[in-house]
Each structure stands twice: as structure tokens, then as C-alpha cells.
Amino acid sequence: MTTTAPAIPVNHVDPFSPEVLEDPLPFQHALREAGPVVHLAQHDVYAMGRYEHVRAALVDWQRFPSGAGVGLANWRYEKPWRPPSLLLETDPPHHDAPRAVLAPILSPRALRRLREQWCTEAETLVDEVLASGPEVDAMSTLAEAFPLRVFPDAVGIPREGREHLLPYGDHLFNAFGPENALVAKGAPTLPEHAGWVNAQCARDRLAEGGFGAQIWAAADRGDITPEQAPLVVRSLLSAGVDTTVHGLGACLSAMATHPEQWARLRAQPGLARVAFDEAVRWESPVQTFFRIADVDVSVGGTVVPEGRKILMFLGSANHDPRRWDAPDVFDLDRDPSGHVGFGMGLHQCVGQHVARLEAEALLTALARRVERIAPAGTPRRHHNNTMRGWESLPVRLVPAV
């Protein structure tokens, strides 16, 4: 008898739309109805949707590996536009030295030194800001202000040009998806965001005792050759400051829109660090990420074909109702460790504890001095092909008596 398998289901809806990316929550309960594997017509790629497909082929970098770009285009045939990142771009053995050289850097023990200077530029941050009226742009003086007022300090790149940043990395994650307005964008600007970004990873711009010291450090002691010393600090600044600024606009806004949550978090202050991966589950700034079948890999009975492109939805991972209870809710006595939002396995976010840190200071100081945060705007989506996150997120900020 012979068994047919099954057809592939084939969505025919854009991921990279202006439409999904202003609310992807109904294209990915799409997505994860259909099945565990899904045809994408537009860019004829595959993708999944389902937490438990979803967190299996992140931890299976053999037949899912990431060498061939993160993104849509695959490196097996195309140029990258840049060399790739040594972390997030390579897989063993090429990944393991830079991996082993930058994860004890960024460890929580490691990272215990910054708390204290972190905590007290959080309380003075926040004081600032409710000194400038109860009405803010809760995005621009504290999601964007905080990373970016102690993350470059804590890499040693100077204070001048910090204004380059944030674009550089807004296009990084855009040109994972396709060339599209968004791509398009940014392109004209990147060359000089791109020089600055460059320029910062070289030995005699940075600091003692910073991260990206420490980086060369091991490049002077053999364990990464110098010309990986330069990628593995630009790893940091590609990556470690979009990715915490969306996730605290997740939390912010979360807590506005959740006011009994925030009451919860200032009784509880050290609810912290849970309401930060909560927002991380709820939100995912990273929606998405690519990798390829190396071989034909068997996916829930469905065969992704060898050497075709695979985009993993974490976001609709993280509101998969076969993992989560009542997913589309904030919910701070819920425990969101397994959540896909830093993605899983080898390639794992290595800053995310910088992510936890940075925080945990910003809401514990929050939570001593606001009372209650509450909306006072219509807040603006920010669209990224890879990223979710706010252009803007108008609030008033309640003094505590």
C-alpha cells in the first residue's frame, strides 16, 4: 500500500506586509491552524508557527542551521550585504569561540559589577523625566533613553555619534526580510550608520574595562583571532540595542494598558525581571528569524525540502494556545521561561541578561516613583520586517505620593 504524504498548506498573505506588521496576531493564528509547516507563496519559503516546531528547530542547528543567513536571502548562492555576524550567522565550530569568548562577559555574575551604577542612572533617568511633565513619549525618554544611556558606556564606545545606533540596527533587522519600502528606506543613510558602527569595534575606540576590551582582551590571548575581534563587538552593537528598546516598549506599554499588573509590580518589585520576559512572550520584538534545511527534514509529518529557507515565527510561537494559557493576555503570575522571544539553543540571545539587567533597573526605579501609568495618546506601531515594536507610546506618568 503505498502512502501519499500530505500537501503542504500554502498561504498566499505577505508575513512583510504593512498590514501584518501593524498586527500580525491574526496572519499567525492563521499560520498555526493550517499545520505545523506552511508554504509562503509570496517569497516561496517555509515557515512554522507552532511553539513545539517552532522551539525543535531552534535547538537543531545541524539540520536547521543559520550559516546560510538569518534572513531571507540565502547565502548558499547570494552575497551577504556585510560580513556575517560570528554569533547569530555561523554555526560549529566557527561559532564556538566567538560564543565562548563573549558569553562569560555577559554573564549575571560578570554583569553584577554594572547593577548599582545601572540602578542609580535609572532612578536619575526617571527623575528627569517626571520633572518634565506627567504627559510623555514613554518610547523616546525611557524605552530608547535608558539602553542607550548606559549599554554604549558598558561596550567603552564614545558618547558622540551614539545617534547612529538605533537606525543601524532598524536596518539590520529589516534586511532580514525583503527588499522592500522598509529596505529601501533606510538605504540611503546606512553607509554613514554603518562607517560609525564600524568604526567603534577597532581596539583604540574603546574604553578599558568594557566589554569590547574584554573582547580583544581574548584576541591577544589566542582564544579569537583579531580580525574576529572587531565582529564580535559589532555583534553587540547590532544587536544589544533595538532589541532591549522594543522589549522595554513592550513592558511600558503592557503596564499601561494593565494597570492592575503595575499595582502587582510595585508591591512586588521584584516581579521585575518576570514582567520583562512576560512583555519579551507577549510582545516578541523579534518576531522572526530564517534558517535552512540541510538535509530534507521530516517537520510534524511534513518534509521541508533540502536547502530551502524555513522563516520561524517566534511571535506566534509565543501565543501558541498549545503551549500558553489565555496567550493574548499579559499575565504577571504566569511563568515565561520557554518563551521563544530570545530564540533557544546554540544560538540563543548572549546579551539577554544585559537585556534583564537594563529592565530591571528601569522598572524597579519606576516603580518607587510612578504611582500609575496610564495611556494618553494613541500610541504608533513602528514597522520592522523583523522586529515589533512602537514609534511612539504617549503617556502620563502618576507621581507616588
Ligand code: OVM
Given for the second form:
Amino acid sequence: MTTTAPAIPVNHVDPFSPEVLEDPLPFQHALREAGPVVHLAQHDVYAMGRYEHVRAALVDWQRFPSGAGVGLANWRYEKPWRPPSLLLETDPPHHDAPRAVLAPILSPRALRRLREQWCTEAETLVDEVLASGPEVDAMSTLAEAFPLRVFPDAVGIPREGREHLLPYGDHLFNAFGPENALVAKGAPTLPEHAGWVNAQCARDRLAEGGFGAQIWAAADRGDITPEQAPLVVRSLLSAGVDTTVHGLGACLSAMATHPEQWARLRAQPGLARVAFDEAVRWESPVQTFFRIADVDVSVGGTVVPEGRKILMFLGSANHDPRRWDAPDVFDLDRDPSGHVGFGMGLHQCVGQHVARLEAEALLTALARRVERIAPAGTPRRHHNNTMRGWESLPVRLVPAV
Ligand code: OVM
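Switching forms now, from the form predicted alone to the form predicted in complex with this ligand, please provide the structure.
Okay, now the whole complex, with that chain kicking things off.
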């Protein structure tokens, strides 16, 4: 008797093409249906789209490490475009000291001192936006404006130059994908953005008491080295802005298209955090990350060969009907916990409590003042190789009386 390994399913679609970025759900459905592991012919990499296997791979950092980069480029053969992140793009043991330094700085307990201030800032912003007219772009006026108002202050960077943050992050997230038109478009201005971001990581730029200064204080204690400190600050400025912008954008678009869910949140504002996590599951602002197979790894009977990159579809896992009832429905009655929109395992988003606090502040302020968030025009998708979100979200804010 002869036994043959089952042939691996092949998919010829480019997941980074404009068509898929415009609406990734049909591609992700096909990916999940094809099997636990699929070969993506366009990029000659492997992919996983089912919740069970994505989750298992994310927690298996020994066999699916991050040190060869979490983008398409395989750093066993290619040089990284910037010095690797000490958090995202490393494995234990190197990963652990920077993570141990940052986690308590961004913990729910440490963030308590920011809560009141951020709620006040959110109320001020919502008042300004309501005064500016009933029809607004919810992306620029709320989803972008709020994080840009509170987060850089919390890090402790100066006011001047903050306009570099979003384009820097946008390019960084594009750069995890292939060198397509999105990357080419960002390349010419990258040096200005990266130059500014890197300069803000120096000790003397960072205001006393902020996240940045606390990272430097950890270097003074010897918990990380003075060479590591600026790179840990860089992680905050890299991962902390665009991600929350698109998370908030997902909340606002969900509420605009599900008025009954907005009514539910207004009746019970304590649901703000559930609403945010459900939006992170539903939209999955960070859609994908790669890992590398450190050895031949069998996944559901198919082998991912040693040394090869594998693309994990967080967004697809978060819409897997094998795990979620009616996954495409945004529903405050479900328990979204266990979603992989923040990742899972030892790299799981260290900033998730910051994001949840921003969302809670903004949603609560809106719920108090806004009766209805009505669509007021055609929303436009923002295309990015890694992030899913909106470029423009025209809404009419109906004030509560
Ligand atoms: C970092 C980093 C950058 C982008 C994303 C991310 C989602 C981390 O520089 O550490 O996590």
C-alpha cells in the first residue's frame, strides 16, 4: 500500500490586490473552505484562515516564531527595511525584557490616571464636532482626531510634527505586504516621516511622566539597555495610532449601519468596551500577520515546510462560522472575547488597554450627546496591505435632545 500526503490546496488570488482589499470577505471564505492550510501561488507562501488553526499558530511561538519578520519578506534571506521591532519582530528570550518593561506601563491599573482626562477630552471633541454641523466625516473628525489628541500626549512627544504619525504607520503596515503600488506610493515620503518618528524616541524629547519617559526610566533601572529604549518608544509610535484610528472607525461604521445597536449602547453605556471588542472582531483593523515555520509543521494534516512564511488571516479567523454564530453580524449581544483581532499568545497587543480606554471615552461621550449616527453619503475604503478601515465615513450626527 502506498500513502501519499494530501495535496495542498492552491489559491491564485492575490490577497493584497485592490479587489480583495476593497472587500476581503469572499476571499477569506474561499480560504477557509479550501482547508486548514492553503498555498498562495501569487506570493509562494502558505496561509491559514480558520480560527482553530490561526489561534493555535499564534500561541505556538516555538514552531511559528516572529524573528524572521511578520511581513512577507523573509529575513533569513532579506534585509529588514528598518531595525526590527524589539517586541513584534523578536522571539523569547530577546522579546521578554522589552515586553516586561512595556506591559506594566500600559496596564489597566497604570491607565487609571488617564481616564478622567480622556473622557473630558472626548466630550470636548464631540461638542466641537456637533457644533461644526450635522454632517461630518466620522473618520477625520472623530476616529482620527481623538487618538491624535490624546495618545501622543500620553507618550509625551511634542505637538509639532504629529502629522507624520498616520502616514508613518500607514506605510509601516503596507510594508508587511508585498512591494506593490501601495508601498511604492508611500516610499518617496517615508524618509521624512521615519526621520521625525525616530527623533521623537530620544530621551530629551519625551515629557516627564509619559509612556516614553517611563520606558527611559526602565533603562535607567537596567531593565532594558539604553540602546533598546528608543526602539521600544518607536513601537508605541508605530503600532499605537493607525490601529486605534481604524478600530474607532470600525465602531462608528458599525453604529451607522446598525442603528438598533447604537440605541442599545445608548441605553446601556457600560457596553462601550464590548462594542469596541465586537468592532475589532467584526472589522479586524489588523487583518493579517506572517509567521515563519521554524521546522516542518503539520497543520490539520498538511505540512508547512521549514523556513517558509505563513500568512495568518486574523480577520478570517474572526469570521469563521466554525467558531462564531452569524460571524458577519455586528452584535452587542455576543461575547466577542477570544477574537484574534489583537493577536493571541505572547505577542498579543500590549496596547489593547490603551485602545479600549480611548474607545470607551469616545463612545461614552458620543452616546450622551448623539441620538443617531446616520449614514450621509458613500463611505470609502482605505486600502492598506495589512489594515482594514475607512478613508471616509460621511455621517449625520443627530443630537440627543
Ligand atoms: C512595532 C509594531 C509595529 C507595527 C505593528 C505592531 C501590531 C508593532 O514597531 O513594535 O503591532
